[in-house]
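Here you get one chain, nothing else, as C-alpha cells; it is the form predicted alone.
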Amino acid sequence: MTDIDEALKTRATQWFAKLRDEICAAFEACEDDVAAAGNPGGLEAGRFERTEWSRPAGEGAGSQGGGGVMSVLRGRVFEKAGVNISIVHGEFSEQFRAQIPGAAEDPRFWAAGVSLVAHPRSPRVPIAHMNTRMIVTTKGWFGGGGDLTPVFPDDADTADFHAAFRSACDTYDADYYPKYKKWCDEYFFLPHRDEPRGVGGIFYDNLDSGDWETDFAFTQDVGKAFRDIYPAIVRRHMDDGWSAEDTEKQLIKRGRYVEFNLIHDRGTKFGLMTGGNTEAILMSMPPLAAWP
C-alpha cells in the first residue's frame, strides 16, 4: 500500500466527520422550520439517530477491518435521510483486485468517507445524492460528488444546483466542471430504461493531480457546495402542499432510484464486495417506492 502519511488520513476523516455533522444540523433545521402545509400529517420534527457500526479485523486474502457510523433521520421533512461516515481498511478479494487502481499490485486498501442519500417526504422535493472519499492502496485518490433526482423538475433549482458545483470546480481549474457534469450525466443513467436518474450535478473519481492538498481542498468544497445549496433548494419547497396524484409519481421515480442503486451504483458493488455494513449501503433505498 502506498505510503500516504497517517495525518493525512486522520485530517481527511475529521472533514467527512465535520461535514455530516454540518449537514445534519441543516437538515435538522428545515424540520424544525417547516409549515404546516408541509406536514399535513402533524409530525414532530425528525432528528437523526446515530449507529456505529464495526467489522473485527482479519488476516489474508479479503480480510477487512475498520467500521464507521450511520446517522439515519425520519421526520417531516425528510421521510428518510442518511448521512453515513466509514472509515474501513483490509484487503481486496482476488475477483474485485482487478476492478481498483493499484490493486493488483498489492491487495491492501483503506478507504473514508461519507455518503448521504435524502428521500424527502414531500414529491415537490428533490431527491439528492452527495459523496466524498478518499481511497489508498498502492495509489492514493480521491472521489465523489453530488446529483439531485427532482420528482417534478424546477428549472431554478437545477440551475442553482449546478452554478453551486460549477462554482466549486471552477476555482481549481475550468476543466473540472464540464468533464465532471458529463461524467455525472454518463454515470447516472440508467441504460435499461434509456433515461437519465435526475438532472445530473458532477461525478469524480481517481482525482490524483500529484498535489494531495490541492485535491483535499476541492473534495472539501464539493463538499461544502452541497451542503449549501441542497437545504437551499428544500425550503424552496417544503412549504408546499401535495396531492395524491404527486405521491404516485414520486413513488414511481424511487423505483427508479432503487433499480440504479442495485444494478448499477458502484459504491453500492464496493461497499458489498468489502464486507461493508449491509445496513449501511443500503441506506440509499427508500422506505416506500412503487413500479406502474
Contents of the next structure:
Number of protein chains: 2
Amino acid sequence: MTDIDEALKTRATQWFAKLRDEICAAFEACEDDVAAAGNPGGLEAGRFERTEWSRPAGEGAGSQGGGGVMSVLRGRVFEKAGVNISIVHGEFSEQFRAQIPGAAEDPRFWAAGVSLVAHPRSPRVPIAHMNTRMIVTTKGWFGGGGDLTPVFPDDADTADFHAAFRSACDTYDADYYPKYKKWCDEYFFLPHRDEPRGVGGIFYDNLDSGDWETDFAFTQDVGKAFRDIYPAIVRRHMDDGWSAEDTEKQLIKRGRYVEFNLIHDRGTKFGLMTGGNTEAILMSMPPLAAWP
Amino acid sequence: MTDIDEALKTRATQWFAKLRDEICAAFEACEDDVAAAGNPGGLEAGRFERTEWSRPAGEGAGSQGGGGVMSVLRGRVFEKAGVNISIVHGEFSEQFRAQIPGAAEDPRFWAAGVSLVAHPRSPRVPIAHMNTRMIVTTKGWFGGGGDLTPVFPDDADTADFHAAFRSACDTYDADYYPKYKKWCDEYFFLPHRDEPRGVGGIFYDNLDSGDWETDFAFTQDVGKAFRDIYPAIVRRHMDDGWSAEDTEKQLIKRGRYVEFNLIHDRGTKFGLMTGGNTEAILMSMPPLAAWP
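Could you output the structure for the form predicted together with another copy of the chain, given that the previous block was the form predicted alone?
Then the entire complex follows, led off by the chain already shown.
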C-alpha cells in the first residue's frame, strides 16, 4: 500500500465519526422541535440507535476485515435515517482490480467513510444522501458528495443546497463545483426512467491533488456543508402538514430511489458483491415504497 | 436466423396469448368469489386492464422492434397482478452476443413470451411468478418456469405447487423435474441475504431437444400447470383474514422480492439494459414494500 501513514488514516476516521455525531445531533434536534402539524401521528421524538458490526479479515483475494457502526433513527421527522461509518481493509478480488486505481499493482486496500440516507416522514421534506470516504491502495484518494431528492422540488431549497456545496468547493478550486455538480447530475440519473434522481448536488471521486491535507480539508468542508444546509432545509418544511396524495407521490419517488440504489448505485453494488454488511448497505432503502 | 418458420412462431405467440387469457380469467374469478373475511376493505372485484406498447425497429446493433400487451389487475384478492405478453425482434448489441446461444454468428433475434407476477393483497396468499418464452437466433429454444413466494410457507401449498410442475415435467423426461427444480433453487436465491426468494418451483432455459413440437408441448404444459395450481392455492387462503403483523411481514418479503428483481433477475436487467419497455419490465414490482 501507499505510504500514507497511520496517523492520517486515524485523523480521517476520527473526522468521519465526528461528522456522524454532529449530523445525528442535528437530526435529533429536528425530532425535538417539530410542531404538531408536522407530526400528525403524535409520535415521540426519535433517537439514533447504534449497532456495531465487524468481521475478521479473511485470507486471499476478495477478503475483507474491519467493521463499522450503523446509526439508525426511526422517528417522527425522519421516518428512517441511517448514518453508517465503516473502516474496512482487505484485498480486491480479480474482477475489481482493473477498475480500482492502484489496485492492479497490489490488490490490498484500506477504506473508511461515512454514509447517510435520510427518508423523512413528511413528503414535504426532501430525501437526502451524503457520503465521504478515504481510500488507500497503492494510491490514496478521497471521494464523496451529497444530493437532494425532494418529492416536491422547491427552488429556494435547491438553490441553497447547491450554494452550500459551491461555497465548500470554491475555497479550493473554481473548477470543483461545476465539475462535481455535473458528475452528480450524470451519476444520479435513472436511464430506464429517463429522469434524474432528484435536484442534484455534488459528487467527486479519485480526488488526489498531491496535497493530502488540502484534499482532507475539502472533504471535511463537504461534510460540514451538508451538516449545516440539510437540517436547515428540513426545518423549513417539517412543521407543515401534508395530504394522502402527497404521501402517494412520496412513496412513488421512494420507489425510484430503490430502483437507483439497487440497479445503478456503485456503492451498493460494490458493497453487496464484495460481501459487505448487507444491513448497513441496505440502510439506504426507504421504510416504505410504492409501485402502484 | 434459423429456419424455424413463421408458422411455428405464430403458434407459440398464439399460445402465449391464450395462456394469458386463461390465467386472467382464473384471477378474475378469484376476484369475484372472495369471501367478506378475505376482503376487509370491502373493495369491488377487480378486472384486468390492457395497455399495448410498441416501438419501431431501430437499425444496427442493439436495435429492437416489436411490442406487447401489459395486462394489469388492481383488485381485492390481487393487490397488483401483471401479465405481459411480448413479441420483439432486433439485433443483440456487442456486449450480449457472447452470452446468447447462436448470437455470436448473427446478432439478429426474435423472442416472444408471457410473463406474470402476482402480488396478492392478503399476506396469507403467496406471491407467484411464471414466465415462458420462445427465442430464435441462429439457434432456437424455449425457456421458462414458475416459482412461489409465500410470506407464510404452507407445506401443502409447496408440495402441490411442486407436484404440478413435476407432473408436467415427467411426461417428457424423468430428468427434467429434478434438474429444473435445482435450477430454480439456485436462480431464485438472494446471496446478499443468504436466503431463497421463496419455496421454489422450476426454471429452465435453452431447451432445444431437437424436437420443436415436443419442446413446445412441454412449454405449454408448464404454463397449464401454473394456470391450474396457482389459482387453486390462492383459493385455499383468499377467504381468510389477516393481522397488521401479517401485513408487516408481507411488506418485508416484498422488499426482498424487489431486491431480487432489481439486483439479480436476468430478465429485468436484460430488459432494462437493452432498452425494453420499463413499465412492462417493472410491472413485477410490488404495489407497496417495506424496509423498516
